[in-house]
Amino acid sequence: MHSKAKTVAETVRTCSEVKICSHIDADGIAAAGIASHALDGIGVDYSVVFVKNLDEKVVEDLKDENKELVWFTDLGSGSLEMLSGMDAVITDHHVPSFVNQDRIPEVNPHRVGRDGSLDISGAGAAYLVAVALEKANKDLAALAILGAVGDMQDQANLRLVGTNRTIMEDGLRAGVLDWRTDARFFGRETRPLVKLLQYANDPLISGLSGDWNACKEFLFSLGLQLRKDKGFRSWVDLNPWEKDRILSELRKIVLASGQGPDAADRLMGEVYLFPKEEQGTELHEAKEFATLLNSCGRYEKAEVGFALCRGDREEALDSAMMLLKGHRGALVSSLRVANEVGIERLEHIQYFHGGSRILDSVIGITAGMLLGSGDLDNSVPLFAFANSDEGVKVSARGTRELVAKGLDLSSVMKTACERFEGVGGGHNIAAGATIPNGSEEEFLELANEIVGNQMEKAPI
């Protein structure tokens, strides 16, 4: 992948004028912001575009603007044949779909044998390539980080591993970047102590999770001090031994649900702190800042995202909180929505169709909640439809569980899409596609296939 990036980094240095194309996720704004970065440094302009989906008339817009070249940020690889004759180069981490017949110059880890849901994301092949343009770049493996954790690369292992590591060792010298083992609940820096525990879903925590009363008077069980001088305490607000007896006894709850061992080891793994961000808010720990960056992107504001990259914390910041606080409205709606339409079953997957009362941009958030809600039979991936602009959108998600017996996610939207003329790609356990209206039954009639297919040849 070095020696990709560097081949890439020879392309964009001679170029006057890029044209960075990026998904709209926190993998992809970080990733673009990796890239802007990347070019101010060498004196290139830019400009960008933050898409849902790499269709045929992206390209064809991209195509019309007959810029000197084209970089591709956390897409690309799955849409090689729309590329050609195009002057781009591509930053990916996604499961490419062709060979790359037109030599597009292209960084990404399935090429060489990783695993690009894991090893490494679209801003760490994005950040390969800056480091190759200047070594100077190293500053920007906080935003590789970010970008990783926002495509939730440590949740198979409980830390990142592969590619991802190196570029948290330049974080790490660069001042950037810091880790630690502790608890991972989503939260742990602006959330109360309730509140972290009410939401925690990985593991559940049997009589806590999704009880905000129970999880209140646990806490005084444990004889914690729940506020402080000004408002209610966090996780990071928490002593050493503090943080002891709540994991402790929450190991206990884990393992007396019968859960097993493996699921009580999940309380706790590696976390992503940025040590030049104030503590306590958003910004300092990457799970918190990912899920600010993906607020922005999925209410088509994937710009003011971008700006909390270049650096912005004034106004970028104010409206990033706002739509955070929007986003956390419409996941609530959505999933009253999911349990209101029901999910329905086939032999090897189960479903819902969230039709218009579902936004298309947060269907697979929605769906990956659901999923991993424990009310929900996780023995089969989740398909989820909404209505979009462009067709019906379908998110897919699986577990580690089923990509272990053979689930690939990914193939099954590229091999269903290529029935309806859709576009779909993306990762083993996650991965999503754009198909026409009306085509649903059939679709889920084919990918209800697929898996069985792919759970009947998985070894024993």
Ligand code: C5P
Contents of the next structure:
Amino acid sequence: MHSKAKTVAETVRTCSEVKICSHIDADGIAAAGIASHALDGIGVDYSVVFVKNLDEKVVEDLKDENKELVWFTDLGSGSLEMLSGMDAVITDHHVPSFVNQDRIPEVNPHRVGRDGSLDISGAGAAYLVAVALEKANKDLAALAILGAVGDMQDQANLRLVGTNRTIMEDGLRAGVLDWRTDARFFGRETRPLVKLLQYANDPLISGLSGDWNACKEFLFSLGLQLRKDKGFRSWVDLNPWEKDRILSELRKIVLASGQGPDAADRLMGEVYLFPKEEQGTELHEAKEFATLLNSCGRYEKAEVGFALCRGDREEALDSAMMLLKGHRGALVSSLRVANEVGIERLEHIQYFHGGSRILDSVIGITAGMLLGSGDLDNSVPLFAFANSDEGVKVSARGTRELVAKGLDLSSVMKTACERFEGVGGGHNIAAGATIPNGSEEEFLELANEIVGNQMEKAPI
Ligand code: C5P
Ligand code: C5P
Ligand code: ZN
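Please move on to the form predicted in complex with the named molecule, as the form predicted on its own is already shown.
Let us now look at the entire complex, which starts with that chain.
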């Protein structure tokens, strides 16, 4: 990947202006942030466009602009055939669609036999090019790790692995990144303790998850002080003894509920911190910062998240905080709609259709949250539909266990898209596509069959 990064860097260096085309999610926004900083460093002008995915229309528009070079970040490898004849470079980690016949300079872990859902993110791939351009760009390692965490690359092993760890070391040395093993709850820095526990769902804590009163009682019963001078204490306000006390009790509860030691082990893991940001804010920890970026990109405000990645802590931060409130509301409402319409089951998959009541840009997050919520049978993957301007958006989510048994959702999407002339792809554990209106039933039949075959082939 380093030698590919050098090739991309040399191509970029010869340009006077570059168009960056990136994905609207946290990883895509962080990747564009990295690419823009790197271009600033070598005095190359740039403009940026954020897209939900690369379809014919986006590619045609880019071709019409006739730019000197388009730098695709966090996308591109899955759409190589469309990019033929374009002056382009790619830094991506999605499963590639074809051999790179046009020899477009491309950094992608899959090309060197690595797993793109774990080893490095789109932001990480852009980072390798940034460093190939200038060693001083190692301070962009924080954004690269932000992208990896945004894509949940730490979930499988409770820590980042592979190339991501090399990037972490760069970040530590540059003084922009730190990490520690601690509770993995979302909102360690910003949520009051009761709320932190109430929303804990990985693992589910029987009798506490989802129940505000029970969480409050539980913390009281341990003799914990919930308030501080101003407001409520959060996880990072606790001393080590208080943390140990809570975690050992939670561990007992998880084990007693029969979820087994592997589930209990998921209470703790590596958390990634940005020491240059203010502690106690949404910017200081990677999972929270990534959610802030998603709150922008998923609502057609990727440029606000991009400004945050470029260092704006004034106007962009205010806007992002407003968008975060909207994002929370949208997720609550999307989960409610999913429960209302109900999850249907076929032999090898399950699905629901959010119609026009769930935004196509958050249908994937909704599916991921549902599958991880513990309320759902997670022995088969979940497919979720939502109407979109271009047709029907479908998002699929699996689990680590299913992937280990042979599930590959990226391949499901690719095969189905060939049949329906849709666009899609992704990773083994999470993939998406847009298919023509009305093709849902046929799509489901095909997906059911492909998933069935994938699992059958799995070694026992
Ligand atoms: O397009 P991109 O590669 O950036 O997005 C990866 C997607 O996969 C994210 O939406 C992320 O939430 C999802 N994912 C998941 N579960 C995992 C790993 C990734 O839902 N364990
Ligand atoms: O959109 P969703 O969150 O379901 O996307 C899951 C994964 O599939 C992401 O990595 C996304 O980039 C990828 N995807 C894709 N092509 C699409 C839709 C999603 O490669 N048309
Ligand atoms: Zn990504």
